[in-house]
Amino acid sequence: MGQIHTLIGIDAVVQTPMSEHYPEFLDESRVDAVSGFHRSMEGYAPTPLVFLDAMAQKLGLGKILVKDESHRFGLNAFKALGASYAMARFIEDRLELTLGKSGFRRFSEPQIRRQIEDITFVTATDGNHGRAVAWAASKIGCRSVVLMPKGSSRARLAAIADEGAQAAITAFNYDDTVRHAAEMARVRGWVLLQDTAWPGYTRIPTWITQGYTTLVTEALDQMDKAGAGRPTHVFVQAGVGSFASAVVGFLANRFKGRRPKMVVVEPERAACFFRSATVGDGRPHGVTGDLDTIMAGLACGEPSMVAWEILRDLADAFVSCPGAVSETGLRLLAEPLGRDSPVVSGESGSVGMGLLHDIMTRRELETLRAALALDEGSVVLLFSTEGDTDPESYQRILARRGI
């Protein structure tokens, strides 16, 4: 177990990671193939990397860069990268196909579409992943069923249904909704396309994790072209952990002994990775209850088994945050300083910005700032993983001033 920082509203575990662990399924050769697949998709374009120079100067940092995923495939979030790649790999295996250089375009071939039109993918979601599954199934030519936990946003439900899925809100929390989706897949012969892993269910979550690496390779390419060098710090948010492990695992492979410090950020009421790191026995530990947080996309109580093994060994810190931190980040990104460009970031996308701001400005967080070695030489990479996926909530938060 690492050093625990108990702070006002924010808790952190800072540890010394195992630098010799490099996940093979996230090495550069595999990631290059994933990027090639996404480039074959109609409508693909790298999402913007936004430089917040004025904010960096104010906070006493070298650079702040934000990868803005609100522009991904018109879906207002990054999740299509994982869903599309995993779905394609599943079909490739089932039909014994080789997608090759044609990539996604092979699914437009009539003989393939006839073979896959009766496949139904089912998933549980807080919103973005489910919409991505529905979208990818529609594009490929399959069917989809999407289940959401109790308390889910009606706007997110409607967005999923608009992509062609059979969608419903359940009476369960997120983790129990995952179990319900898995049971429906077993009983009805559907295919569970879930972004979390457990014993006996790892192949599809691994493909989803690989799919997310495309946005990381884009960000590094954009930094290189802009002469920004490499990141010294990366803040990445975690729900079940598939996205966080994609970022952390790939960067560990890419930079080996000179990799950036990697900070995993969670909502305080769904901080399963923070809890697992705090227990310190090397095993994943869940949290229970309603997982109530404005960061709906991160409201997950049980870590993905695959993700935990990567983050346990490679993350430098795990941080648990209240919703107010996310609200701060949302407003900072929406109304930036000087000539900085605005970023429309939803509650799950903005928490990294809010945490970075608090670490650099709050006196009671000085020990955490020092432990992470954040200073005027730091180049910090953040991921705004969603836009205003719940427009009413976004506007309510934006209206509350007084950071």
Ligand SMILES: Cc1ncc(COP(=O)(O)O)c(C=O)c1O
Contents of the next structure:
Amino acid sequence: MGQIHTLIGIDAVVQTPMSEHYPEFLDESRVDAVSGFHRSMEGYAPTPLVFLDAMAQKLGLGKILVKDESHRFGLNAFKALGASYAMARFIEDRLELTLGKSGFRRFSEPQIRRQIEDITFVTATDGNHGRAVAWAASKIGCRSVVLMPKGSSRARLAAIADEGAQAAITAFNYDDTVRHAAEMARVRGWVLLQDTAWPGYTRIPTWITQGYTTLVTEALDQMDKAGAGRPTHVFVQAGVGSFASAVVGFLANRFKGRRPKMVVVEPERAACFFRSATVGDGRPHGVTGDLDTIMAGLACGEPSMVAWEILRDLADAFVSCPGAVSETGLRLLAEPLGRDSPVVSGESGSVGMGLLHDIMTRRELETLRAALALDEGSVVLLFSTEGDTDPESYQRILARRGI
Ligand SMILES: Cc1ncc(COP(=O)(O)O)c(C=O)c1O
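Mind pulling up the form predicted together with the named molecule next to the form predicted alone we just looked at?
To see the whole picture, the full complex is given below, headed by that same chain.
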């Protein structure tokens, strides 16, 4: 394991991943079933995969591909893939039924609607997961309660309430809000639909993680159709790590020993995976405090247990970044070079682009560039996991040009 510290605030742990651990719940048959379910949903369409050819040329890379999740179900973020799939699986279990090929469409059957209308899903969220829970609950015909950490954006709260949830901002940080939601579920008989796992709470977060794989299925299909081959490098941003572990676990299963190099990216004050990798005893280690960062979706101090085991064994690097990195990415994606298409990418969506740019252009990061073998033959896949979910903050960052 190698640690790379820089004076510019970007730190990394590079490791040689184990190759023989492939999480079964993310194998080919599971991810195919998940994407079949999503295809059954009204309004489903694959999100665009944007090719940034001029940017790749400027940075000395073969290709840069950006999966643009601002178009997902009109919700401006990828999270509905996880919430909808987990709710469906929960209802299948509770009602002892199989949705089968009809998938989501079965929720319009009156006898099913009657049996689920009193279910209340509760969750804690920085915004995107909560909006997804509210949206999926109302589509399926259930209720939802969404709790947000202190300091959450009013715009994000309003977006969640607009989807039909009972929503509130609490006085706690993210991790304490999760504990509060779990307690409310216990006391009120609600169902906790949380996207992070801990000992004794793994079933629902595992379904959420499976739900995210549709985005990777789509990206690989789109690359295939465009003759772009397979990715050599993938950057995934992590909050609690469910998203990153879905991508890393899926790609490891699909490509085995020939899988891409996978880089996990976090904000510096909430870099719990980076910290866990740095400690290096194989166990997850949280970080505490206000977790202050502009990357609101990534402001999580405690790794999901399920995610940690996957990333610990299969990721190639863990990188901790200051907010300036995601600001760089946001502006590069908003105002691309040459004939490249723009991508509206919020603070948690753009950090991979910013980091890739810095790795390829900053002398201080040469060692990391070499350790990751990023060069003109590389095909780099990035996930812009959200659009401008906080439009005021997005515009403010855009206005601070001059990179
Ligand atoms: C836009 C965005 N990207 C990435 C993530 C990270 O996902 P996870 O918490 O599963 O690591 C989140 C989580 O809320 C998010 O909102």
